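In the block that follows, a single chain appears as structure tokens, in the form predicted on its own.
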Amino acid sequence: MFSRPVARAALAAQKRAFSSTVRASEKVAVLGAGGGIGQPLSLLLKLDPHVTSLSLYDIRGAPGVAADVSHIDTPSTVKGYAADQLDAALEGAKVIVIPAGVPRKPGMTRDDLFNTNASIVRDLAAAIARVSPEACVCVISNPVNSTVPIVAETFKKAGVYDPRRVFGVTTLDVVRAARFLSEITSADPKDAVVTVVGGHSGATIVPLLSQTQYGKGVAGETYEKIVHRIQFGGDEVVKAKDGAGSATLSMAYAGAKFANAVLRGLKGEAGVVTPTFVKSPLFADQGVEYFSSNVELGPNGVEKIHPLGPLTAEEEKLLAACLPDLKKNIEKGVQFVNQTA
């Protein structure tokens, strides 16, 4: 049992790991929030500052997930709704995260999960375009470098496409790359921050380590070490979860992180950038319409698109290996939309 300081400190601490900038007025929305992902999501979320109403959604479970969040001592009100009640869920939401969908297990690829989780996102895609068009949608669901082609080839169906709105969470990359940095170098993670571009999946994942501090000077064994562990850190937690799951809790952390960061940006808080996987112009002529970059976010979700910047002759190719295999998830998710229309 905690004393009262050190419960208070331990609050504390959870908070600052968001922005401490004054509540923005939003109803963010969690679909699948019955899951592996979804029950840590909606914990963290109400610990945000910045979501006054939480709107918890699943085929099974998120009433009861709700009522327990609801129960947490922070301002924000939670509701949690059942299988038949998702456009209610999704009523007035001005962020909706997407969690939904089968966990990855020991011997799966992203790919693997496509036929059902592709059929989750697009239903769940058709129903944001029906009620909540203007929202923010961030996609958790795997694999991304294809859900989130699914997630815009609906909305364009539905005549509610806007790119700036539509985002594929890949914050975990980032996360793991900070942290596997921190672990060589010996660097508080916060110091360690890379920019991870490209996808979401394997080879797609490009870590830009000669762009931090830290790691500029990481080479040879070493540097091949730490790009393969944040390019397939996923299997390592599935692995060891032998069959019991996939990355849940780094995942949800991420994803909350990610929120916090579009709240943040549509509340008018300048300099708000993250790499996040969206419409893209910067290797569109080579037939990759979305990339994982730094985004600045703003009041209008995605405001600017940064350039990569300089890459080492290693980085160059790693960026190689990614496009092709990206292009690939990407047309995936366009024929599978088109396909089953």
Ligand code: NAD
Second form
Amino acid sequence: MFSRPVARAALAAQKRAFSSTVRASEKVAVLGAGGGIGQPLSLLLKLDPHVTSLSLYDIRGAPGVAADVSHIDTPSTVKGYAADQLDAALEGAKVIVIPAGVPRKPGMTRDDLFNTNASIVRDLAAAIARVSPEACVCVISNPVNSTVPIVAETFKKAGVYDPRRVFGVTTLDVVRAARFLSEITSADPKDAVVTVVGGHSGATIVPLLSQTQYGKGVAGETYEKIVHRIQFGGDEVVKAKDGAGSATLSMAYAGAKFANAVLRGLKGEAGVVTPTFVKSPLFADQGVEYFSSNVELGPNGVEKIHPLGPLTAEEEKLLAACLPDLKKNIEKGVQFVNQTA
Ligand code: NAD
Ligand code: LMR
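For comparison with the form predicted on its own, please write out the form predicted together with nicotinamide-adenine-dinucleotide.
Entire complex below, previous chain first.
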């Protein structure tokens, strides 16, 4: 045990380290800040002590959202940018979160959004490549399985691609998995964390329930049902909103949680590990260049991509169903950038 003076000195040093960590300058930009996700995401980022400056951009309404959020009594500064101010919004950003684009309506798949969202994401990525190529880019806009390759290919064209800094945000699948597992086991969701791997749509979403204390005993029909619910949780919200869009509030929570993890990694916090959809070697030999698995985040973005670990026969089957769909979605994104000027 420490003597009292030593313990006091250690505590003071710890406090200094904490406050200097929190004070380090971190500008976060939200592209699509006026939307259903963008607004609550901006609110949650305003509450994050790791964010010192918040830059809110949208083709509609961002200055209003910024004025509103800026009154919240946390230390970060907030500025809103109108449609013609994208470059200014991106200037100096360390982390850029992109929820810009259209959401689903009942009866649509995420892939049905491709025609509209692909060019939105490509054009935003081109601006990022020009203005803030060193930023970590967190893509929320669907279909994530295709929009992440679109960002990567756009960066490659501009000669600024660093695979360590482009992320697809799959955190909502992880959030849902913990919540749904807690509902059937009565565990606290914080103890029911599930690694969800693969991609972000239907069969490409692969929960590894066997790797958790509370999930490994789930079997039979209960297992089938929870896997289906994790894979198609987005549909529940789209159906309930009945034409008014898809998940916004839970997504804002998930997006803020992921941005917080990226920021903690950038600041050198050790052991920040979360699933995210990145350029990955795990299934590259099968032509699947991007894959979500547990990733350790660090000062340069992706620090280490973890292997999947042991899978059950059911999980092997889910993975086998995931890979061909994911491959197609990725190729569609790659082709889109390389076929357009
Ligand atoms: P929304 O329509 O409410 O908001 C989208 C916003 O993007 C609007 O404010 C719009 O003006 C803006 N926008 C459009 N084009 C833009 C551009 N070129 N630059 C900047 N902003 C632009 O939609 P939403 O509910 O917020 O959903 C946004 C996207 O997020 C959708 O594609 C949806 O499918 C996706 N999403 C992803 C996840 C996930 O888990 N990754 C979860 C939920 C929703
Ligand atoms: C989700 O998982 O809720 C999002 O991808 C939105 C959607 O279209 O389902």
